[in-house]
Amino acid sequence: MSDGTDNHDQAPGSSLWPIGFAIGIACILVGLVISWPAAVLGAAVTIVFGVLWIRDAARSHAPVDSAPAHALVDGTPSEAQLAAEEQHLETYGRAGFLTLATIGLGGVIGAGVVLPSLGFAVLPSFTGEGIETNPVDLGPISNFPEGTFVITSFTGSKRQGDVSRRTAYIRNNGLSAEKEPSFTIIYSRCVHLGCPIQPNGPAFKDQAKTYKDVTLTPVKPAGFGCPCHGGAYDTEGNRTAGPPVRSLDRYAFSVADGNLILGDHFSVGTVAGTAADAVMTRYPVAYPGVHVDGIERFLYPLPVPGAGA
C-alpha cells in the first residue's frame, strides 16, 4: 500500500546562472580588447553569478528530510527516526559534492589557463617596453626658416640608440594669436599602415643643416603621401585620398633658450584651420589605422604605451 506520497527526490531545474556566468567570461574578454569599463564589468558578472551558480548547485543537492515524523515509542526512537537522523548526518550527498569539487576544479584551470596567457599577451604593451621618445632638443628656432616645412631626423630616445631614430616635418608658423611660438610638427609615419609617408616636393639637401644628432634639410611640399598604399594628405596633415582613415600624428613642442623641444607624440582626428590657427583635438597614441573619434574609435583596441612612438 502507498500513502500516495512522493518519496523521489526531484532532480533540480534548469539554471540561469551558468548562462550569465559565460556572459561575464564573454563580456571580460571583449572588454580587454575595447573598453577597461566593460571588462570591470564583466568581471563584477561572472564573479556575482559565478557565486550564484554555486549557491543554487549546493541547495539544489543538498538533503531532503521526506521521513515521516513518529512519536517515541516506549521512550526510545523509532526505526523511522532513526534512518532520519542517519539522513541528517550526511550534509551533501556524493553527486553534490561531486558537482561542486568540479566546479571549483574547472575554476580552478581556467585561472591557471588564463591569466598566464592573458598576462604574457596583454601586460608587456602596458610595462613600458616600447620605443621610449624622450624630449629631443631640435636646437635654434633659427634652424626652421618661417612658413618652410625642415625634414627633421632625431634621435628619439639615446639608451634605445638608433632603433629609436624617428622623422618629423616641422613648420614655423611664426607667432599664434596670443603672440606664442607656432609651429606644425607631423610624425612621418601613414596612419594607414605605418608605413613612412614622403613631401609631395623637392626637398633641398644643398641647404641641410645638422645639429648635434638631429638633421635639418628644407623641403616645400605640396601636401605628403605614402608610396606603400597611395594614402594622400595635406599640409596640415588631413587626409584627402586613399585609405587612411584620420589625419597624421603630431608632436608637441615647447621652447626653452630659444631651442625648439619636441615633446610626446600623439594622434589626431580632423585638423580644423591652418597653420598658427590650426585647430584640433589631441588623443593618446592610436595604432595606425585606427579611429580616434566618432563612434567608430569604439571598434578599435585601446592604444597602449609605445604603440606608435
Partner chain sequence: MASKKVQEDRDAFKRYKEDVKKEGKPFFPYAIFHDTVMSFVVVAVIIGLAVIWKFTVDDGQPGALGPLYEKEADPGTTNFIPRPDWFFYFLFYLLRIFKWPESVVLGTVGIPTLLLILLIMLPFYDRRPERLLLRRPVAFVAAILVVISMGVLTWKGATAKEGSEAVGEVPTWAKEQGFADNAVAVEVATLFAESGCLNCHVYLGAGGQNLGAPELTEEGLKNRGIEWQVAHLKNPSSKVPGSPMPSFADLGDENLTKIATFLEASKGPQK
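In this text, the rigid core denotes the largest set of C-alpha atoms whose superposition between the two forms falls within 1.5 Å. Just so you know, these numbers come straight off a predicted model, no measurement behind them. Positions refer to the first chain, counted from 1. What changes on going to the form predicted in complex with its partner chain:
After superposition on the rigid core, the Cα of Thr46 moves by 2 Å or more between the two forms. The Cα shift for Val245 between the two forms, taken after rigid core superposition, is smaller than 2 angstroms. Taking 2 Å as the criterion, Ile109 counts as shifted between the two forms: its C-alpha moves by at least this amount when the rigid core is aligned.
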The other form holds:
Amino acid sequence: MSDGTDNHDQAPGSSLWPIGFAIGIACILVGLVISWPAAVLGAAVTIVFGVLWIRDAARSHAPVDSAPAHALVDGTPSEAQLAAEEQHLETYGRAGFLTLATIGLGGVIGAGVVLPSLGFAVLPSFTGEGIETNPVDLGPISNFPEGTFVITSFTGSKRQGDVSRRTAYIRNNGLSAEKEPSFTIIYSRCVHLGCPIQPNGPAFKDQAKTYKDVTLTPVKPAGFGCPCHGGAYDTEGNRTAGPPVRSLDRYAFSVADGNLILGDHFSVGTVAGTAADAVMTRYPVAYPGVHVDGIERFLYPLPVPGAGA
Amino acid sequence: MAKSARQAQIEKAALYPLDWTEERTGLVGYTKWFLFRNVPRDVNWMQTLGAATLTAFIVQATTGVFLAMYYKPDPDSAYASIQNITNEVTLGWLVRGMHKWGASLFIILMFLHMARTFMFGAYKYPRELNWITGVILLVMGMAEGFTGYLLPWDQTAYWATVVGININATAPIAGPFIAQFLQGGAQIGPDTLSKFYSLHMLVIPGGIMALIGLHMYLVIRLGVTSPPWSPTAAGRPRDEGEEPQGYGAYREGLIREHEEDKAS
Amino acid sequence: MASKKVQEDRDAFKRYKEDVKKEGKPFFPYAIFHDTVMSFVVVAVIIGLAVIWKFTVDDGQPGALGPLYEKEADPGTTNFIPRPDWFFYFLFYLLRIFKWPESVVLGTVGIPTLLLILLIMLPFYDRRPERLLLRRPVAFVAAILVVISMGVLTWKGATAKEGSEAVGEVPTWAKEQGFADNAVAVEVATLFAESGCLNCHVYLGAGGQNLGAPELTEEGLKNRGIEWQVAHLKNPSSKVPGSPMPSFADLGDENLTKIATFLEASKGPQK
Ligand code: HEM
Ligand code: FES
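The form predicted alone done, now the form predicted in complex with its partner chain:
Next comes the full complex, and the chain you just saw is listed first.
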C-alpha cells in the first residue's frame, strides 16, 4: 500500500551518533563515582551526540505518504484502511518517531522531577540520619537501690530535645557471678504496638530523685501491664498475657566513674533466668509487633536500613 | 409585556460580562448545561448525602487553610500554637472547633453516603468507577483523620500515632519499611510532625481533590440512579412498545401504574 | 460480541438516559435545593458542635464534648492510656480481640486489608442488575452484619476499660462498696488497682479479660482467708494447680497482705 519515501533502506542504523551518546552516558555514570568534572563532561558529550542523533533521525524520517483520505463507511474503517494504518505504523514514519520521542522526553522530564523528590521524601528515613550516638548518662549507681526497679525518664538526644524523652525500668541486680555490676534495663514501650507500659505495683513518689534531666522514681512492680490491648509482662519482660509478640526491649549499659551509662537499644525474643543470671539473645531493634524469633520471623525477612542500634 | 428600550439596554449591559466570558471560554455554556441538565424526577433525600459530604470537605479545606496560618508544625511549639489558636487568637476556637468536628462529620457522611449507594445498588453498571473512586476517597479520608490526629501534639495525639505507625509495621515484609517511612527515621522524631503535616495538608488533600473531581465527573456524566423502589424509576424495565413520551405520558404512566398496583 | 448480560446492561442504561431526558427534572433548582438544605444542616451541625465544645468547658473542666486539648505529648510517660479517634475504635477493639501473639497480624493488617479488598471489588462480584435491596438477599444480610459488627466493635472500643484505668475507678468503687470514708481502705484499693491484677481480672466492670481469669468483685464471698490469698498471690499454681496466673511475690509481704485483705472484703456491690 504505502509506497512513500520511507522504506527500510533508509532506516537508521548506519548512524554512529548513538555510540557517542552511549559513551556520554557511561562517562556520566563513571563520573558520578569518580569526579564531578568527568560527569559534567559526560553530560556535555551526551547532549551533543543526543542532539545530533535526533537531528539525523528526524531528517531520515520524512513524512509517510499517508493512506488516502479516510472515507469512512458506516463510521468504521474498511479492511483496506485498517491494513493501511497497520502498515503506516509499521513503517515507523516521522510521526511515529515524534510520538516515541515525545513520550521519551516526557518520561525524562517526569523522572527528573519525580525521582529526586521521591528520593528526598523516602531515603532520609533509611540512612540512619538523626540517630544519636552520644551515650546517655543516668547518674550515680547509688541512685539505683539493689533489687528494686527505678522508673527512669531521660532525654535520649540533647539535640532533639523533648521528642526524644524515653523511659526505662532499671533494676540494679547487684554483682553478677563474675563480680561485675549487673542491671536489668527494660524499655517502656509495649512490644505489641508500642503503648507505654506501666509498672504493676506501688511507686514511691516521695523517694523520687533527679539527676540533671533524668528523673528516677523507685517502684515495686510484680510485672508490667500495657494500657492498650491487655498485654502483660513479668519483671524480666517476658510476656505473661495478651498479644505482645516477644519480650520487652532492653538497653545495654556500662559503668563509668560510678555513673550508669545507657548503651545500645536491642530487642529480645525471650529471657531465660532472672536478674543477673538472665540469658537472652540480642536482636537488632525491631518494630513492636514484629517477631524476632520463632517461625513468624520469616514474615519480616528484610532488615530495615537505618533502624537504629 | 414589552420591555422598554431602557430596560433592554440595562439587561444587555448586565449580561455583557457573561457574554464576554462565554465567547472566550465557553464556560458559561457548560455551567448552564450542568445546572439545567435533567436528573431523575424521583431522586430522594438520601441522595443529598454526597453533596453533604462535599460540603463537609470544603469546610475542612477552608478552615484548614486558615489554621495553617497560626499552627506551627514543630514538636517544641505545636502544642503551644494549638493552645494559642484555641485561647488567644480571635475566633481561633471556632475555626479549630469547626475543623475538629467537621473531620468527624466528614467521615460519618462518607460512610452514610456509601451506605446509600450500597442500598441503591448504585455501584452497578455503569457506575463501578464511582464506587471505586469512592472507596479510595474513603481510605484517603481516614488517612486524613490519622495524619491530622497527631498535629495537636498532645498525649492522645502522640500515642495514637505511635500505635498507628506500629500497626503498619506489622504488615509482612514491607511493614517495617512503611513504618520507618512514616516516622521519617528510626523513631518518632522532630521531622515526623512536619512530615505528617505535609501529608495532611498537601499530599492527601491534593489526592482527595483530584479524586473528587473524577468522582463528580462520573456522577455528572452517568447521572444519578433513581431509588430502586420507585415505580417510575428512570431506566425501569418496560413492556415491549411502551415508550415514555414526555411529561404528559409520564403522568399517565404514573396513574396507570398506580391503578395497576391497587388492582394487584 | 457483547454477551447477553452486557447487552441488557447497556439497554437498561440507554433506557435510563432516555427516561431522564424525557421525564426528569432540571438539576437546578429542583435537586440542588435539597442538596443545599442538606449542606446547610451539615455546616450548622459543625458550627453547633464547635460552639458546644468550646462553651461547655468550665474552668478547665472538660465540657460536654470533651476537653479542648489533652496534656502535652510526653514520649516517656508511664501513666497515659492511649485511645484512637472514634472512627478507629472498631480497629482498636479488633486488636484487643486478637490477643494471641501469633494472631496479631490478622487484626492489624489481615482483616482490614481483606475487608478493604472486598469493599473495593464489590461492583465486580455483585454483577446482577437488581438494585432493590429486598431482592438482594446476600447483600442485605451482609450489609446488616457489617453494620451490626462495626457498631458493636465501635461501642466496645469506646467503652473498653483496661486494667490500668482501674486507679481512676477507685472513687467509684469506694462509693459502690461503701468505703469512701475509710482512708486506709481507699489506699488499699488504690494499691490493688495499680498492681496489675486487672490486666486479667475484672473488678466492678473494669479490667481486661485475659487468660480466662475469674472476676474478683465477689472474691470475698468465697471465704478463703487472708493466708490462702497471700500464698496464692506468691505462687498461684501452689493453690490452683496449673494456674496461668503469674506470681506477685515481688510486691512484698506487706503489700500482698493488704491486697489479700482487700479481696476478702470484696463481697460485691453493697446496694
Ligand atoms: C470525599 C468523599 C465523597 C464525595 C465528596 C462524594 C460526592 C458525591 C456526590 C455529590 C454524588 C452525587 C449523588 C449523591 O449525592 O448521592 C456522589 C455519587 C456517588 N458516590 Fe460519592 N462522594 C464521596 C465518597 C464516596 C464513597 C466513600 C463512595 C463509596 C464507596 C462513593 C460512591 C458513590 C457512588 C456509587 C455514586 C453514584 C450514586 C448514584 O448514581 O446514585 N462516594 N458522590
Ligand atoms: S500496645 Fe500493648 S497490648 Fe497492644
